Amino acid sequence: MNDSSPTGRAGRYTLIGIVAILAVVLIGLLWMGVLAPHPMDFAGGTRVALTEYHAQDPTGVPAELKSASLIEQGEYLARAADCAACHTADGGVPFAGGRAFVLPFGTLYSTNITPDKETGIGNYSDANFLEAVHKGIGRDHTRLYPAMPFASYTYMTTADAAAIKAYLFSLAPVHAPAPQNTLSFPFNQRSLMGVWALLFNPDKRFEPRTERDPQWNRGAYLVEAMAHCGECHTPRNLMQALNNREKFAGAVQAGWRAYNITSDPKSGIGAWSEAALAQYLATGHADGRGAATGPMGEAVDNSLQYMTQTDIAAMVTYVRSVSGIASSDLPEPKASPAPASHAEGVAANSDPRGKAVYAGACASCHDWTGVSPVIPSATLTGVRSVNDPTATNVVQVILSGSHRQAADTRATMPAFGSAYSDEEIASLANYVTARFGAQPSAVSAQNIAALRAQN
């Protein structure tokens, strides 16, 4: 029967509308997932399997460690992959897990990857370990959350993953059950991670670019498959997968801002020299550029400071080849020091509380000019964070401090989160960006409270 009544036509239009919406969603998922750029597509050229690449093998350990034992090689590679950063709780045993990741939809805890048979990975076979690293599938066939960066580790070679396993299995077992995750629905449904992995995990090993030299390919392997730099520095799409169309353009992760590391000269690292970038990666500090804090400081302390100079140089070569993308909210850093007199530099009608807190808690180390008389890593002049109008990382450092352990840094800034109110910290952050940055921030007490909740 042909129903031409208004009700029948409305029903058909509704059905057509639903089908159209589903089609748009499907096309969007295909565009984001199946058609999403490979992380090295920006470089152009031809990708080939390692077996077809006839130059120096870019994978494995550097030449200096080729004769080392499998466990020693695995230790180097585990550091290159920065496993300890996520799998070690604050003050806990390395690799025993329990670190909390506070997310908008709950808290996720890292797992124990020591060889304990009950609470760790002691019962993992080589195949089990590879499934976890390359596919995000645990030994009991549970899906891992992409907080474990398996979509980056998938590019790691089987041999390198096996070496990491050999190293982890050489450690003393630690009995440490992981705390229960507190994720809300639907994020607590692990089975959904299988759909996510289908869309966003290519499950492919590293493929060199034939048109690029061995150093570039070595850097690409270290940055993409091991150090997984994009997991913090690349924005994410609606499905929380990396959006490589804006590769390395910066993102906010765990309450910290991972800055733009493309070759854009103003908002990225295009104006950095190779020596400055190498110094920053190896030590967490570069003169005139600032010191690594938060997750980046941990990456240096747990991982990058142990890399050989040749590997650091390869990483620099690769990162500097990434096309520039401008961040519209990041001005070019102010390079000149502030006035030496505390009476100059900030408008007289600004909140006086920020200046008062700075005088009592900060000026002795950072100086009124921003050029530290104590230690170079405490200099604020030219630092990206004080030139960030959101002041996100400035606030985080004020709240939590900075306790660095890199060999050439070993700098400590105390945490002031418990010493000052939200209003005082907001005033201090705004004063610091106004005095030392190119554009002042407008942080509120509510912003401070929100960041406190993530720590």
Second form
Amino acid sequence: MNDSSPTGRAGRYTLIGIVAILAVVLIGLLWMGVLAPHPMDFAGGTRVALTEYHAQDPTGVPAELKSASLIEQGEYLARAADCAACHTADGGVPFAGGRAFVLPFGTLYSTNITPDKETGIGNYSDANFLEAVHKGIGRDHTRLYPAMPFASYTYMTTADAAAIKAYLFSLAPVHAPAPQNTLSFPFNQRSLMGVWALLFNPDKRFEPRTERDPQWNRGAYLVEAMAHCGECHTPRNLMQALNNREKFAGAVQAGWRAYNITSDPKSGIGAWSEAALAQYLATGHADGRGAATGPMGEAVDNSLQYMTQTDIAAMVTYVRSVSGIASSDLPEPKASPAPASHAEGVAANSDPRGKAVYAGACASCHDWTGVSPVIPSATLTGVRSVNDPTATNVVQVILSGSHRQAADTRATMPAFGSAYSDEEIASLANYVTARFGAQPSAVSAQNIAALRAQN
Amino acid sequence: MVSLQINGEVRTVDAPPDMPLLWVLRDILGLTGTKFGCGIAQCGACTVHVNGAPVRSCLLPIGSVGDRAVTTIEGIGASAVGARVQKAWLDLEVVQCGYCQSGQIMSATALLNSTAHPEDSDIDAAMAGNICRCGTYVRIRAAIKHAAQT
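Switch from the form predicted alone, shown above, to the form predicted together with its partner chain and output its structure.
Full complex below, order starting with the chain above.
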């Protein structure tokens, strides 16, 4: 066959096309993977191995616990890493797994990490445990899905991972097989996660920055290797890996919006005082900034409320050092309360249904001003979620309420999801954002139905 | 020990600061006119005044009351507006079973204190959070207007 024949040319063009597509895919993967910044790269400076760092050790437990038993140290670190958040089902035994993650391509269940030999991690050696935490490889050599944040935990020291294992092995074993995942092809092919890990798991232990002070380095370790804040607050790329070019710029996770926590003054936390940030992390509430609900409320209840003051301060220092990225859809929160009179504040010709629901179900706690006469954490003034024109978290908290467990708070809000229709909740969310926020939302009943489906 | 100003008197109670005011009123001080309905600020039966504003006492921790004045249904008749509201309730025979009515009177008095001549929309906004399973809403609305005229 002659090369200049039409079929030969077509074949060559096809080949060139395939090569071009492969090249684009390769460049894309390089851009998202090898060439992408790691979580602490924004800080620049000189990285050194932990053994070469001679200031105060940024890893391990805080000073108060240095002489505690390995199990007690492991308990603190397991809380810092918030293992319970995912490895506990709603109302289930802590660490026995079974929590469902509803994804667009099926449902994934967390596993049992109690020391049960049959259904838990009772047969894991220290080496097995490290493989799971650092590399995302299970004891039977199966690949873990990156729902397990091993690309963050990979920064954890071996000693800290061993302490967490010692703590988990001190718990009563619970016989609890994980429910079968229902992922569709190709997401049910676990071996593909090996490729994912190769591209997106740096598989490196924490390296302090010599130019930064010990407090910053401690904060970096806690935020990145332990609390894994970026797993919710950093947007993901096409391959579902964290895109650290937009570190902490916010993302939607499990139907809730994890807000921008960069130092942008309008849409991030740049205008928060250090005291407010520390209060928010330690208690789940900051005056004038609102209360943590949903997944962030759980992070406070399961993890952050147990951190020492110095560790909270270190985390605040580190988070504040992340440079600002503006979220164009988030206005600066309105800092002043709404008018005391129901008749003022929202245009009289707006949807009356939202106001009627608010009067009956909400005003007793949130008042017409938004300043709660009952509990400070119910105050809506200055809160990011009511200053979010997508109203995502306002809708979520109306649907499922707030059931905080932290010791010193009584921040309970009933769930209204079964009391009101999608239309009523849409009207209510639009009324709330119009009354208390800087920019009203325009959500529809369809939006509410979509958010309900994620619960 | 927590000190509270209730109906013009200082009352000191041995209770943790996160205890809801309603529990202290009913179980410790014996002021049982204020009722427990839902416990989640959804029915209004437990409404009291804190510095004149209506507050659901079932969720209000006593530790956050401070030196603000608490008024309950037992003390509301001491104010001119409160007495007028109570009289209007009797004149119009508002009450059926009566369980929610302490809360209704407290919310109605707060409304008239801030808005002397309320329109229907003001009554809706102020009273929507006080529910009455006997359905006395029509008489409650009439009694508020009656009290506003007397």
